[in-house]
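Have a look below at one chain only, the form predicted alone, in structure tokens format.
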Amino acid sequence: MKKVVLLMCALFIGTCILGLSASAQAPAHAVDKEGHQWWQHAVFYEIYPRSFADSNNDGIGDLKGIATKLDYLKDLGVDAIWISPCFPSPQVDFGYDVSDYENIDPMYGTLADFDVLASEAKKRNIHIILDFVVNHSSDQHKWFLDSKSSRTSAHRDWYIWRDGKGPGQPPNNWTSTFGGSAWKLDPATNQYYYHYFYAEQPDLNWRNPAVKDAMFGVESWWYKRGVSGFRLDAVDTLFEDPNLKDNPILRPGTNAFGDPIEDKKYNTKLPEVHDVLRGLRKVADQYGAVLIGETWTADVAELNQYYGQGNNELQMPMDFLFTMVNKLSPAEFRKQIAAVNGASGWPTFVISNHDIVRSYDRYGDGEHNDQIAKLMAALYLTLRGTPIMYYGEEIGMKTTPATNKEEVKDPIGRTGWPQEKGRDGERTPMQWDDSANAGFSTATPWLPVPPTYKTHNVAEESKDPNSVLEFYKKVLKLRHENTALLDGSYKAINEADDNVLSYLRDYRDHGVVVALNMTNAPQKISVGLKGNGFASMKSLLATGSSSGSGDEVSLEPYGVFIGELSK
């Protein structure tokens, strides 16, 4: 009898363990009753870890710092944080040169710190997205150190090695996106290796099945540790023409680095890229995870390819064409929104990130920047699709580039100065309060804090009901609670209006109208209630004196009106 009891206990424990194991492997997030995945209703927030919050006061942000700000992010209305690379790295390109894909750089903390962050984020229903550098590794990664050790090393074919055309001549004319030849000679083995970015970032050879297996393994490793997805860096550059054909020269002249202006026909956007994306997606689907793509495209037709046949590649290819509407133009925004809404997948909207001049400066006129920041928030947070915010956008942080070469930290700026000033200006520390260093750190921050931190910071704006921050909170609260903003269709209205961008989000028995005055003069529009199947309108959110009455919306300069429509 005792043996039977022990056997039954063992079976029970074994079943529990198997059940726990199975649940850990199963998709973590089911489809809701409307057929939406979790990421379709989420608001994403990009964090540049160096610049967000410094817990140990060494002047550099870290994972513990991010953990201390989770309540702020939850209160703001954030559902997922995308953390730029925090893996071990020599920091040649601020973490985009990874020397170990399965660890945390000591400057940001430890794996234990990451586990605490993941646990605390989960308690607040905040998902963690990591930046996955899939095109290349650091030249200090163990794979590359072995690869360059000899022509017959186990990892030699994990990277792109070729003989030169002749003495002192690289294999072809390809140039690095950061300046100079894309090939570097290794004297020890007398061959060149290929690097689309810096020489310290050798490209992985994705034609080698062992590389695919290793990178897919990295993906699974992080999912098992609590990550809900990845933003895939530089996906366009994964493959190169195996015959190494020279790239055509687009036009006479040189770029900011003094290199010929090439059409990167033979080393970007090769069709094999989509094979890898499908493979990464298969792994992601096992865990209910999402893949976001850094997808620079010429048009929406090209963007559409990244969703894949039957939406089996990226769930969220970023629409950077939206960021290229660098002026307040209702016609241009209308055109771009219509195009991406016609694509085969779910739209993803972004107006700033760590590589792009901040939206506060791109759209601001120097006088009404706060009003315009609210207007842009109302735009990308009320469209059909998933928005990705950039840290500091919600408080109106501005771009503050270096004024001389000696101040520049970004290698692009150091190489290309003065034509190319680098990306430091959009990566400055988060502005938490008006104390020294904006409350980011008691030590000197790795980049200087902009002078505007005295007025544009979380503490001050939290006390002002008319601040940019409070407006973001209100729009995000609406977005989470209003089913028309979550699930409604998109329909442009007043399409001939060159001053006001307006549209409807229609969902079953109700809808939402959004009207955005993109001029410095008062404007009025008609909503067309009856023609669009609605009977009445009431205000949900408006800036200043903007209002809606009957069928008409009145907007102050750069005004916003968001109204609820009933049938």
Given for the second form:
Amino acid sequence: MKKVVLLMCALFIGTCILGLSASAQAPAHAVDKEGHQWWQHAVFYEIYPRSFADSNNDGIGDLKGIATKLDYLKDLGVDAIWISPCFPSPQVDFGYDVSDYENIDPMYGTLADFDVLASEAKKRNIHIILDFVVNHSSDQHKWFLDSKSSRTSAHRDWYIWRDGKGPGQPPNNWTSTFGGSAWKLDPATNQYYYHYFYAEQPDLNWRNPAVKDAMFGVESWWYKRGVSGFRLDAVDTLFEDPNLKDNPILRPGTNAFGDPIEDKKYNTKLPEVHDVLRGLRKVADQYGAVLIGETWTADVAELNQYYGQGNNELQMPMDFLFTMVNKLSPAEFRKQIAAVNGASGWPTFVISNHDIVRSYDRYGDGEHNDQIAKLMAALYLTLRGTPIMYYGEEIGMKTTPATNKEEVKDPIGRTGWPQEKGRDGERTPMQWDDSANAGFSTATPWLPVPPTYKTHNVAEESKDPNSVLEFYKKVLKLRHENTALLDGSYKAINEADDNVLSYLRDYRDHGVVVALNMTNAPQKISVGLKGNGFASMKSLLATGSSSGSGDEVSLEPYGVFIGELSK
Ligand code: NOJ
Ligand code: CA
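With the form predicted alone already on screen, would you show the form predicted together with 1-deoxynojirimycin (NOJ)?
Zooming out: every chain and molecule, the one shown earlier first.
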């Protein structure tokens, strides 16, 4: 009897402690009068931790370094930072090969450093989002080491092991997206394991309930430590056809790695992915957390699947189709923005990240890159939806790949050279000032600092009211203060215009017009104030000589005009 009472007391106290710590750390579930949650009004900012700020001067950025830059981020207008993987890792894929999901890699600091970062961020009302590498672990994770140790080990079925088709033949024709067969033979147990990415990143077997439990456990472990959500890595690849059907070959020829061009229909985007996303969401909802998805969708119908039925999967699947509009084309942006506005969930816009060429070069013409960087900022930071910035984008950092194969750090840049130069170019150290190594570190940085750091750095740009950085700050300030930009509807205007992208954000008694000149020549547009239910317009923010008067907006080449509209 005594034992039972003691046990019940222990359970009760335990539940209280858990409940307390969860609610103390959890961000508010509160919704505003529009029914919006915190993440719908927040500006997110991706930090590639190796490259942001190096506090101990070993050439690699770290968590303490990030903590020293929180005031910078707050001043910029950032509400949430997504830190790319900072967990223990052999760093084959620079952290996307996790060997312990519940710790911090010593090169980035300690769990205590994480706690300090989290509490300092919280003081500034900045949320922390971590990167959850759900598809695979490192081959050095203790789960995989045990899995590999024998055919009958406790963790054997935590990964995907199969016999070869015949001597020296992998189980099927699937190729790794990083080159070569997706199967690696383990000679000791004479079976192959499956890896969608590098061989050092074996795929977890999500059909095994023990894997699900372990990963859901990791998810809550971090929420209890103060994390406000996750960016989910490579969700498309969570499941594979259990019968291992060969993938069809799309066309003759080979990719940068010399592999056949496959339709990955039997190992990506399987419907079972959505069961897992619903499971992860259930856990997230207990903590008021947000799930962002790395979702390479082919169209908006596919994007809708990631929001889930009744929005029970990802709150923020990223719209990468937006980044596929690889030129300044009003028509193409208009089409994509309209499609996402018609989607079943809240839009999430991104223009750069650690895997793709930076927007500065993707849209820049080599001559007006700073103006174009401002134009792109004015575009995706004034749309209806949540933006995710990428570090350095706000100062106009330029993609700077290695010039020869020997210098490349990203393994795919070596195997795919010269067609695929890897992703080093978009991962170079943050440019803080014009001192040696751009103020990132006093040691030689892990990747060279681009020569543009002399002109494009935080210190210099903070002194120049016309810099890309100051423009970002102004747009972000507007975005936080103007209810039409936060909650207003989106409506394209001048839809036949091939030169200027213009739209309205309409909210109750006022609105905002955004006009973006995507050409190298001056342009004019009419807003159509009356027809759209507005009486007058005044300037909120404009670049150079761009201006608005009456119903008309005049734009300098690549000019931006943002105007307040009253009813
Ligand atoms: C997507 C990540 O963004 C990328 O950097 C990584 O290499 C792969 N997933 C594998 O985790
Ligand atoms: Ca360091």
